[in-house]
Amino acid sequence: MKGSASSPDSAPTMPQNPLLVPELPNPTVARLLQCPTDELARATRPSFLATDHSPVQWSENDWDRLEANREPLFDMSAVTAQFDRANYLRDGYAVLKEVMMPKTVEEWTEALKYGQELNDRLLKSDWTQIDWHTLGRTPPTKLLTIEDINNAIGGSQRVPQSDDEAGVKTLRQHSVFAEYFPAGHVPYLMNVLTHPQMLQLQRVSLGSDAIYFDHNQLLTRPPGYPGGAWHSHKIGGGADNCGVASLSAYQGQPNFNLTLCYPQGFEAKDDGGLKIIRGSHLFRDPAGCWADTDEEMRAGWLAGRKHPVTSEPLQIEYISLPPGSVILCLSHAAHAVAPKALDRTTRWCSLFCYKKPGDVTGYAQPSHSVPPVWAMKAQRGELPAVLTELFRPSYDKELTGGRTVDSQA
């Protein structure tokens, strides 16, 4: 049976941006807001998974390192001799091939599989060593099942989220999983978050000097993984299932742009790989662009629609990337995940998702998935003024117009 609202094995109910709502919904999310961070920090950290150097506890000198020792990730020309924003803007997505620079290409994949590990140790941990009530619940009397933990492990968004009886929710948003926020797990990851490069390309790729972040994922495809379905995501703002937008219309939203790193790259077929519609995006459709599989949505949304520009009849395009690359995609683009069969080798990938504000309103869209220790970091001013920025739409109710993620529109 389920856990209710006043079940023991329920947690309070915590707003996913807790800093931006106007009354905080109870005293024990209350509490959690006001603790030093360093002790929050510690709880997201549990001793057991000796966690390697873990930058939600780094001290200033730990910044100051990272600044000093950056190197570059990109060729930057190569880069600027592939995007081209205007198609980028037209299409809904730009592929960068061979970006990446060989050290680059070493030291992400090793630092994905380190966020792995990571994700893997803390699955077949023992979770009743977490220190759930500094977390702001009681601690969960439920479990994962061995075969919950089974089919888990090695892949990510695998471990069941429907609800928090078991704590998974609570410790995926304090990103105590490794594969929710790994850039603060992984050293080399916050380092690409907040590379001047990475920011640069985001500037260019949505047209603005302000950007800001939103989420950053592990997108770990293993052997046998069954694919993902069709569908796109929502940016908020007044913008979503309102109808097909002229090009000038669409940059004036608070545009989400999602960058897909793949070190290892994939090929087309039975790899792990992206496939995406070119133009699905101008029509701002993500209730209705879903589907379970490629015929289903030919046969479905796709039927007879044109690119709202070209008016070439939209199609499904198959993606094979080679090491080194980048997908650049904005966030009402309908995309999807091949396959990945039992023969291959894991697909390794990081998701780092930034974006803008509203030209007309200035405002910008709330955080998906800033833990609540880094949005505290921030607004408290114990972070990095780069870091600082990136995540004022965590805390700062100014620039979200008092919005929350539960109030986008």
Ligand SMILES: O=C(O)CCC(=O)C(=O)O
Given for the second form:
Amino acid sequence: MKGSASSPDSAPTMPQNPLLVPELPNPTVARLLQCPTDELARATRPSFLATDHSPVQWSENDWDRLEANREPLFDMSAVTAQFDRANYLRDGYAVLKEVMMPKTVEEWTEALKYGQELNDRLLKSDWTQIDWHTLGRTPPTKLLTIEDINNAIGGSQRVPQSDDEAGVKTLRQHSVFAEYFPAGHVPYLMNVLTHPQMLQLQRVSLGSDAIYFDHNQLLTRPPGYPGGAWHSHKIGGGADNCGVASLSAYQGQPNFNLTLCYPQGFEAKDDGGLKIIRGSHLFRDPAGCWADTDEEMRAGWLAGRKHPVTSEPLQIEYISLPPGSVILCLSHAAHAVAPKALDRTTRWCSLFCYKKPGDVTGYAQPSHSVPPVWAMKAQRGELPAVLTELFRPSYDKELTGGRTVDSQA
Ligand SMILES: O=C(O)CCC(=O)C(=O)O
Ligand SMILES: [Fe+2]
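Next block, the form predicted in complex with this ligand, ref. the form predicted alone:
Time for the whole complex; same chain goes first.
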């Protein structure tokens, strides 16, 4: 989502990070940014979602309760035994098997089911009841089709959003859809986002004391999911599509750590599992490194390529994971998702992406998707200190060096 152009049927598009834009682009955005955050929070939780304890509406007492009731997420001795930072930097990913505490597995699974239920509730509701005005646009004139809705229920990343005609992009940016920034909907996931063990894991894996939050999603893959194509993600900061990096140059970049958490695990075949290519991140080639199928990947980008450090031929790895496992993946690493057979059960996953600043510039890349209400709360000092810091790249123009979107050089 870019710029401030008006589309014919809606209000002007909201910038990705409205608080980083040097001049307010138009009166609609200016009005949104003047709004009391409790009013905006209310607009992001229409009554049909029937949430009575959404983190976006938490009081100081609720935040205090979160701190007072924290329990360990991970068995840190199991994490330490499996995680080797040098290997992670060299290979672009690390698998941490069965590192969640038994209670974590249970509570995290329930949290993901509840998040999906909220997402489905929105899909099935009457969107004319949404307070579009407070969300910064005129009510949409187009509706999703029944087919679109049925196709999206029970899964993630399935709602059509090539434009904002039906209002989907607006509902995504403001995290009215629980699949985008689910930590703002589900108390347990807010616990995960801010948990000292999670933050420690990020500092260790990114090799940086300064870490920031970037984005958080539900990644639910139901039976019949057709699979996800090969891709990798840009990191911005001038570090994309610019040739192979040495390990030390790679470490210095403003790297992103995709933390994929699978409380119920998955099998290697037909189970919606993650596939990955060890060493592919060092090529820093999100523009060239993609393919629809494994066969195309092997015949195309992969053909003849070797790991720049180990000289092993690059190859596709089909991971299988027991319950309670986590995969850490650097953004440039090529990955894809296996299909999910009809006789399997839903694969549950939540993604928490954190990042570090670039070592040379000291700048952090702007947030990929911190909803405006959370950026505003952080800027206004309405959140606990830990979140105020984690969300800083959504509102601090100095830290982000004048950039306004995550992919900027
Ligand atoms: O579903 C998954 O396991 C990974 C999804 C993914 O690669 C993405 O959302 O970018
Ligand atoms: Fe991805």
